[in-house]
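The chain that follows stands alone, in the form predicted on its own, written as structure tokens.
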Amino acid sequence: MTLFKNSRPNPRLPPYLIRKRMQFKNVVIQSLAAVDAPVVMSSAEISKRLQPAMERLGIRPDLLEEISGIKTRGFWENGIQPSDAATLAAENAIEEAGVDRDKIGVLINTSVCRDYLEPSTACLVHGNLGLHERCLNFDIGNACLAFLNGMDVAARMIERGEVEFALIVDAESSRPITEATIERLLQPGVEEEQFRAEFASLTLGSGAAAMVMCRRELAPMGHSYLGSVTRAATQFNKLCYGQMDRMVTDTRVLLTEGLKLATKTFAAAREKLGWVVSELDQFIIHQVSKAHTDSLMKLLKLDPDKIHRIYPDLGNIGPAAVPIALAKAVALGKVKRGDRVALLGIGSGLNCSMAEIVW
């Protein structure tokens, strides 16, 4: 579990504010909050389980691991339904931040992973906080782009004046996928083909996280979002997708085309949110494995000091990746006050958000 403190005001943010051009003026995170799955399962684990069909297709024991960059991820104890862990992170975030629950205006859920297709798993965390009758609950499902979009359309109510704190909340849960494709690998029928395009699946980790965002006079210490922009390349929404107990994934074309969008969203972010990398002091990318994160840092020239890597450790978190990472990287000094905060974000589909905090 990763929680983080406010402490002092920040000083750097008003000069920084006075020349900055933002889409919200008015929003700051209050709190932060990231829980780990339990359970640790190894690369060499899921390997050793899948080493009959490896042998069978000519598969060397340690691809998981050397592609990947994943040693271990984590999993939920049985019975740990996604809005189960979603409720426990949203609790330490709700603690931390001080806030009356029944002032939350809107619960927004962005997990990829659910527990049923309806209800929505935001009113089942709803009714498990308690939050008030009043207090708008829905869903964002958008790939692992999803809770950088909870952050946008939370920011865009705050800064409306429509809502005063908003909570978002996600958990994802790997163990049911994870199972599923060793158990339908393992099959005699399997060719490498198949294989390898559900090969993908094994890097998916479990994790939750949860943010409460306010309005900046009722956080003062709190940090300001300062807006996102976003670019699509839906014309590849094949090359990535999936149900609960399975994914398939071009996974060469995939991160070839999403480099090429990142390329792209970087650009405007450069335009619109005044971006310059050298000034920019810590990127958090949603982490798919060693080869994205590389590939990525190299293509936008990031400084390797300046990105905090979860994925060796905790897998692909899917739309969780972002604030863990955050918080963890907060957790570790590695994000200090005053510090501009980069958030990375690439979904299948493909769809491209990158946003910044001044923490």
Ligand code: MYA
Contents of the next structure:
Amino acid sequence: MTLFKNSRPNPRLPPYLIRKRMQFKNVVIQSLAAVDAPVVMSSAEISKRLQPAMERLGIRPDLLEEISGIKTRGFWENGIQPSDAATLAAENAIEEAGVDRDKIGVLINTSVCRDYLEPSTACLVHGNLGLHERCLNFDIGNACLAFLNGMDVAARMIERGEVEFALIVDAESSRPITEATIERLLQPGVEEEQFRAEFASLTLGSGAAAMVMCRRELAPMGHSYLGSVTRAATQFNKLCYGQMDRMVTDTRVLLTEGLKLATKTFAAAREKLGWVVSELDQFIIHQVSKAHTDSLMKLLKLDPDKIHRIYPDLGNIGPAAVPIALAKAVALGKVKRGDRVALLGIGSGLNCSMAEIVW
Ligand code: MYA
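Moving from the form predicted on its own to the form predicted together with ligand MYA:
Shown next: the complete complex, the earlier chain at its head.
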């Protein structure tokens, strides 16, 4: 899915930009593309495959779907690497932007999943796209938060005049970890403790996203990126850790401490970005599960109509979740031109960032 033709200038930008402390005056989002992974895997199917283990451990069969709220997630076809999916999303975003690819000055890949430990996924995507030799390319790794970090780094380079156009990409592939987790949990010696520790791995989904950002004068109809705030709580850096085939999560403490950090970061956004809950039109939240979304909504007193949920169909797609949720909210008309949109990201570590755009 690619998005939006730039058709009208942004009507709501000037008055309130004057009021607030903007970090970026010259940065816009020119295009955004989201690609769904085509192979649908339901929670019912995963639970069916895990039935012998769940029965033996006395875990109710509907737990995964009922408690997490995740009905399905996507997988890529076998053999599709993260760099392939990221390239696909990037091609869509470049086409939508209509940008000459030789003018892209930096490519940032933010995927958790990767083809190899080295080289970087960014350089595989750079090569696939045939970007210019002058185009800087690198990965940013920060768990589920990296796409927001990528946007912020790109924005700094654009604002400083170092590059005109930046491309941020992300692609996640949850098939390997889901398959490996199911196989492991079916082993005869597995106890409830291990099942609980690996439960979160079953909520992961696949997908890809790409965004072109540039200097405002190059895309006057673009969507303003205003800035972000971030907070860290790295005393909790072992609550969720993983490899391509195994992730271990303390789901309860992660939820509690994640919410505390989100509250702290939201307070920073009130202070630095001038946020008032009722004045923001849409909240694009990192998609973890029903429990996380409902708790955050209650805590920050967010209007449920202002939160677009993609986890029921797509699961937790890591750093791709925020750009994909934004793309889908735009496509559905939930985010309209001129809307003030809060991007709320959180990642294992724990790190939390919140950014504002004016669509
Ligand atoms: S890291 C990935 C993290 N992903 C997850 O943790 C997803 C899975 N977790 C969940 O869906 C919830 O936490 C669950 C608990 C459902 C687990 N294994 O009242 P409860 C049973 C098996 O305690 P809740 C990332 O994305 C329990 O026995 N079963 O449930 C980045 C009970 O069963 P029963 C389990 O606390 C960082 C039932 O569930 C487990 O509401 C994200 C209900 O129990 C388990 N491990 O949910 C940071 N645990 O009914 C966090 C419980 O039969 C962000 N059960 O007695 C937080 C803020 C959100 C966004 C912020 C944006 C800025």
